[in-house]
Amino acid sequence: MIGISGRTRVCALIGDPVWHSLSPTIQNAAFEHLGLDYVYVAFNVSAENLEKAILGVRGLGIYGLNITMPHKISIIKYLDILDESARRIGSVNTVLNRDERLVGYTTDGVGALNALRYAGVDPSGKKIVILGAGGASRAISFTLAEYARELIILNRTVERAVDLARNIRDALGDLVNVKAGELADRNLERELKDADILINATSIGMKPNDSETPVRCDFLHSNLTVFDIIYEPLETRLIREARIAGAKTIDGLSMLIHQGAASFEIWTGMRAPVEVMKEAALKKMREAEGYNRGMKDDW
Ligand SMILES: NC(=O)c1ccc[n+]([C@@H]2O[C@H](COP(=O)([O-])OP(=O)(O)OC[C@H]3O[C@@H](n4cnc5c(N)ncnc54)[C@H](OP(=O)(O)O)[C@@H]3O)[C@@H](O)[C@H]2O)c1
């Protein structure tokens, strides 16, 4: 364990809430491997209270951030420089202090991206329907746009769909192959016929509504990946249904510590020991269940 100085670099993370995060954990983890003098600590940063901690952040030197819900998009206001992809998507979740200018970055594309290939899929060329039209479907669609043959993009509010495909358009031009629709059954069963990659990036499955799962179990098959961006639980119905009909299945986590990784290279100018933050993650995830599980047995 590396001892905390008066030259040790801070990060953190802000959000609201951030008591559940894992990001502590991986960050730590990933530092202290390398043997780094950087500490990773989380802030609840209330929205009415975001021009504060940045101002904070300034004022303390902190060195590096990650930002979560619900801050994205509102923190861009308070930064001095915006990276190409953050500005495109209009989204930032890392940041860095860099000689008292605070630049911000996005990772949750790439993040999606690498996680991809780290399971040995290839999104170049591909077929890729992808659910939801919030903020982690706006990252992953703009950075899988440019590799995809053709990107679906199927959201219970279309509008949202359409603009995100416009946006996208309007950002990488004609030659992208982006359309999008209404995430309805027919829509589904006519696209994943033959599409490669399913991406569910709406919160459909996600905890405490683990019994539900955006697409009905018939249209899965496999030939499909299928990727979940949720990762409580980190087996949702959807991955357990694909996984059973012979699709290949890559889970959120896998998302988070890409994701992660990537911010941590922003930050450290080092590559990051991705194996190391996985096992932190899955070893804190473990031991918050065996937790959750003795209450319950408690009770
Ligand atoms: N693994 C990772 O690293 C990672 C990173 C970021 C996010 N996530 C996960 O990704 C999910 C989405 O996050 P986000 O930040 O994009 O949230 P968001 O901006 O609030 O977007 C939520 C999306 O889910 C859709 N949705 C929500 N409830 C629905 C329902 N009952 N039926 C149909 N569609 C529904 C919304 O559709 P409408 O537009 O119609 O409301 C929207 O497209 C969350 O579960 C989050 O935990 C994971």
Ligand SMILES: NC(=O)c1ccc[n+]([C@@H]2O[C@H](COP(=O)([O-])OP(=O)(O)OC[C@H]3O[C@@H](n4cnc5c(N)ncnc54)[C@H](OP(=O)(O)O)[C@@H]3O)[C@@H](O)[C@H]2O)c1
The other form holds:
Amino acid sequence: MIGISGRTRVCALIGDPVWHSLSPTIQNAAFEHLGLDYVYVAFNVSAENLEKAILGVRGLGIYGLNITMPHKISIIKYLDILDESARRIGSVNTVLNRDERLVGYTTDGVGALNALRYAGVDPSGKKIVILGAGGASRAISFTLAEYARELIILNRTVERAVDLARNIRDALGDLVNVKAGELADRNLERELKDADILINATSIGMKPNDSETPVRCDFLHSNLTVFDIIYEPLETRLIREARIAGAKTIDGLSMLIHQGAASFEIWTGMRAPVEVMKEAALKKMREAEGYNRGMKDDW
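For comparison with the form predicted together with this ligand, produce the structure of the form predicted on its own.
No partner chains or extra molecules come along with it, only the chain itself.
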């Protein structure tokens, strides 16, 4: 492992919470594998401290950032430049400190697209149902709208889903088929009957609320691909019940790896070692599972 020095470039994750994040594991594994003098750390930053955190990034010369919930939209006003995709989508999950100017990017959309393709799922010409209308959903929805036959966005606060659908149509034109509605059983039942892909881009089912699911199990079917972007736990209730229903499933680790790979390439200009990042994440998760099991056995 390369020693940390005064020349080491620091990259970081900011969000609330970040205690569960695998990003330090996967990014540091990639840096080490390629012999790069970089280090990646995580900082828990509350909404009220976001502006102070960005001032700290500038003052300390932190080279790159990943942004997670709940800051993907609110961080924009503190940045100097937005990449075209981030500007259009209105969400940022990656920042590069380039010549003391903070440039915002979004890799969530391409991360989701590459996770689907990695699993052998082509979104072209498919009916896709996306749950949620936050920062991750915005990026995924904008990206997949260009491929889908029909894109349905469902959110508990229906106005946010409607606004997102309108933003996509305004940006991409009337050729895209995007609709919006409330995240409610009546809509889920109707839309999932003939859907090809379901993507959960909400936090429903994330630890510590991993007994929850956004979709009733009887709405799931074997012709569906179910993609849950949550990776803690790796097998969410939604993923577990989708498997029982015979659906193809994609867990959130794949999304994390592929969007992280895109961030890595923005910071370093080098191709990300995706398989190295994946193996490091799986090893870390196995270690954590063993530790937790041992703690339970002690009790």
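Residue numbers count along the first chain shown, from 1. All of these numbers come straight from a predicted model, not from anything done at the bench.
Colleague: Could you name the item of Gln27, Leu164, Asp108, Ile239 at the hinge, where fit switches from one rigid part to the other between these two forms?
Modeller: It is Asp108 that lies at the hinge between these two forms.
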